[in-house]
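Read the single chain below, which is given as structure tokens and is the form predicted alone.
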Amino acid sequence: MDDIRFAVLGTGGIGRRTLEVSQHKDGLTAVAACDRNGVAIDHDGLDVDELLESTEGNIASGPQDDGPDDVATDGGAAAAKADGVKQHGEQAGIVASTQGEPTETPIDDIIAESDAIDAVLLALPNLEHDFIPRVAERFAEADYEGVMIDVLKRSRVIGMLDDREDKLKESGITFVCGAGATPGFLTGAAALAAQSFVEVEAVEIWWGVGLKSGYEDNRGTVREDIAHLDGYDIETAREMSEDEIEALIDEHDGVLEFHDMEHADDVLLERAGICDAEDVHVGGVLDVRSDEKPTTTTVSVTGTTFDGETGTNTFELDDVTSMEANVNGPALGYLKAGVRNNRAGHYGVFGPADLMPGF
């Protein structure tokens, strides 16, 4: 496969790690990145090391309701700008890099250069349900022909992308949704494990993440997870101040446990014909005070074989693989698979169970 030129929208924790991991993958060249304050574009390839070093601990964040051109990074939150979270000095985010240029329209600036971009990874928190689908629609309206990848979590967002599928196909976009760890890597593992059975009765996904060293860069991801706790939703999580989040974390001694999350694995497995969405259950444990995983990440698929036996296939991740390895590695693998399909003329919306990621 020829070299793939890609862009990253959002340079919080997920976006930054995508850029970092891409340097260890053959055939990938990062040519553009943006956050709410700025954009960096170099079609010969960004100096990723310089960009990451310049923005370390200095991630642009701010209110989420600045209008359609707003880019919320992983650090973004309604009160983040007021609280001064991860903003140091006069230059916040990409504009602190020698490659960065300030802009009020970061997404439009990337779209304007998109003819020379093979793939776009949306490293954007989905604290507005339709934010990522709306961004995809903007690329389609600009007649972008290429690949778009996201690592979204919410089940309902898949339907919003499906509603736009005709427009994406007309533009020539191959959209791979939910292509991180879960949904993503683990969704694909469940689809493979299901092949032993003629009927799948249940899929159980249980994840563990230790986030101490990456907490500063992944506050937006933590905020999204908080929306899955009992008594919380997207709206309340989005409006929480950083102090309120810290208090919630203190209340749980740094460990948050989730059950029956609204995770897109269910819809994506149903779309792939594996099982009904209601038979998929996702939960996990997040420890923001330790880098060690609080529990082993597993996928268990229970079903009936052709000869009437009931069994359970279990897939387990090694505890030493980090969240970044299990999110960004697969995301870039699915990006490669998306480009392969796009170049073959396969357009529309695809889930991780529809594709095998490239290495």
Contents of the next structure:
2 protein chains.
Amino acid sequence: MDDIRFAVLGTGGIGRRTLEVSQHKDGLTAVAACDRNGVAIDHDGLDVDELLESTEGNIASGPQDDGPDDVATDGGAAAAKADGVKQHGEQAGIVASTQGEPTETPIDDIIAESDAIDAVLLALPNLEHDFIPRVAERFAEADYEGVMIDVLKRSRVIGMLDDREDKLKESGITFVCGAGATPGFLTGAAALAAQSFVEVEAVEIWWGVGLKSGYEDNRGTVREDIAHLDGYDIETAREMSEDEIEALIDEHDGVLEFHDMEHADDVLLERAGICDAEDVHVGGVLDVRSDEKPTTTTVSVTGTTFDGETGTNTFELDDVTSMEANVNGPALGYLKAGVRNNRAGHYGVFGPADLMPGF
Amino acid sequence: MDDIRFAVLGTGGIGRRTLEVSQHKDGLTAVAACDRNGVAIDHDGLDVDELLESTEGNIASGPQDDGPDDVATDGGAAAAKADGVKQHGEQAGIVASTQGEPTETPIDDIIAESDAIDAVLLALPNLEHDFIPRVAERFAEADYEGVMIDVLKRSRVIGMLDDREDKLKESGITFVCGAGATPGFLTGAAALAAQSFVEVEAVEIWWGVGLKSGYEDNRGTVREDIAHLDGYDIETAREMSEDEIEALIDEHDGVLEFHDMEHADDVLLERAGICDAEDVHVGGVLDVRSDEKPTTTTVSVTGTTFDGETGTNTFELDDVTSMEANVNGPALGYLKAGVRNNRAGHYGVFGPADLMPGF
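Okay, that is the form predicted alone; can I get the form predicted in complex with a further copy of the same chain now?
Whole complex next, starting from this chain.
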């Protein structure tokens, strides 16, 4: 494949790790990055090392941007924050890099240069549910032709992207949604594991994350996770005081177990024709006090073969693979698949399972 | 995806099972099938049930066609033969179906109708190594525009296809090679499992097959497998008498274990940029006297993450999934992926890993 020039919107954990991982990959050149206050663009390729070093522990964020909405399955932001104390304000983030320029319109600045950008990774966590769909719309309005890819998690966002599919197609955008760890890596694994079967009865996605940094630096994200616990929702989790959260975590000895999370694996597998969304279940265990994963990340796909046997195929990630590795490797893998599709004229909204062998 | 009209060349085990499995799948219509003596074509869709019933235990084959070159990993032919006693001659096979017509030029007859065929599955086992490449060439010479897909296993065939890639591209053919169980399903699993890593050190593919039918009806294929045993090669295996093979199998109590088999997973993963061919190892255990799999089919991918951890991700197939299910489901899955690519103008030779997220 020819070289892919890509941009990263957002330089929190996921954005930073994507830039870092891309340096290990062939055929990927980072040409643009932005955060809330700044933008760095070099069509010959950014100096990623300089950018990462000068912005380490120095993330330009605003009041809304206090981490991803679910650290357990994208982890990157958590790790990035653990690297150092966050700085706020106009001199923080990308503007601290020699390559950065201050701007009040970072996304528009990237859009202005998008003719020379093949793919845009949206590493914009924890904003309103329709934030990523609205950013996609802005690129479409500017007639961007290329790939956009996100690592979003919540099922409801997929529909918001679908609502905009005509606009994306018209512009020539191949939008790959939910392309991190889960949904993403594990959705793809489920789609592949389904290939033994003619009927899929259940997909169980079960993840384990041990937060290296403890949870001290990640209260915001842990709060978001609490919304997934039995008896809690986004509203109640938001209203909890810090002390109440402390108490809850103590009560669980630092280990939070989640069931039936709203993760878009369900709608992404359904749209690829593999099973009904309601047959997909996502859960996992987050240990905020240990570096070790409290459980092994596993995808189990149960189905019936053409010859009438019912069985379960499984996909397991080694406990030593960090969530950062499992988010950012697949995100770039799907980005490459997206570019193949875009160059072939396949536009619209694609999930990870749509980029796998058909079912 | 719009409906895919497909043809099957060869109605031995793999061809028959492909037709059978396709009936469980959406968007696939079998419109043509052929064997050595006959052809059945109906552009509105073959009556697959009638075709399978009337040809059961009744496979038109010639002296060369005594089974796939490696039953252990495509199993289908073995099972088909176990269904009944083979019949030879001009009234056997597809001509026994009310839809079949006798012909001396079955492949040419399909080529003549190929304008209305989106995909051709080559289920032509155990012929000369360059047989499938030569058939592809014939389709290219007739300017066929569509997908061709095989379930070949031996590494050396991939190069023969690559030699013909210009012709295939010119014609508009998307050739998906090695798209059965292994290579195929398990190659794809390895490509996906690699996504945690920035460097892949080893891919171990280990399969288990329990031949339901025992080995009585599959001596030819078992002989081929013996060529993979330590101390044997294709030449020595061909020269063994039936008694010598019996003795060898008795010596092993019916259980043959294979290491470092020539399976194209190696070159297919290398061409997708995932690892060096020499880092891929394929082996397994064939039990010719039991229905149970003697070992669990597993793919293990060991690599290093961007953050310096070395780990192993694994993909396991349930022991109850038959090799037929694991060959024919993925073959049709890759066929669908091939059609997506073909309709987008992606021509040439593709391996399963080329159809997965990029590495």
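Numbering follows the first chain given and starts at 1. For the two forms, the rigid core is made up of the largest set of C-alpha atoms that agree within 1.5 Å on superposition. The structure presented is a predicted model; accordingly, all values stated were derived computationally and were not measured.
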{"property": "Core-superposed C-alpha of residue 172 shifting 2 Å or more between the two forms", "result": "no"}
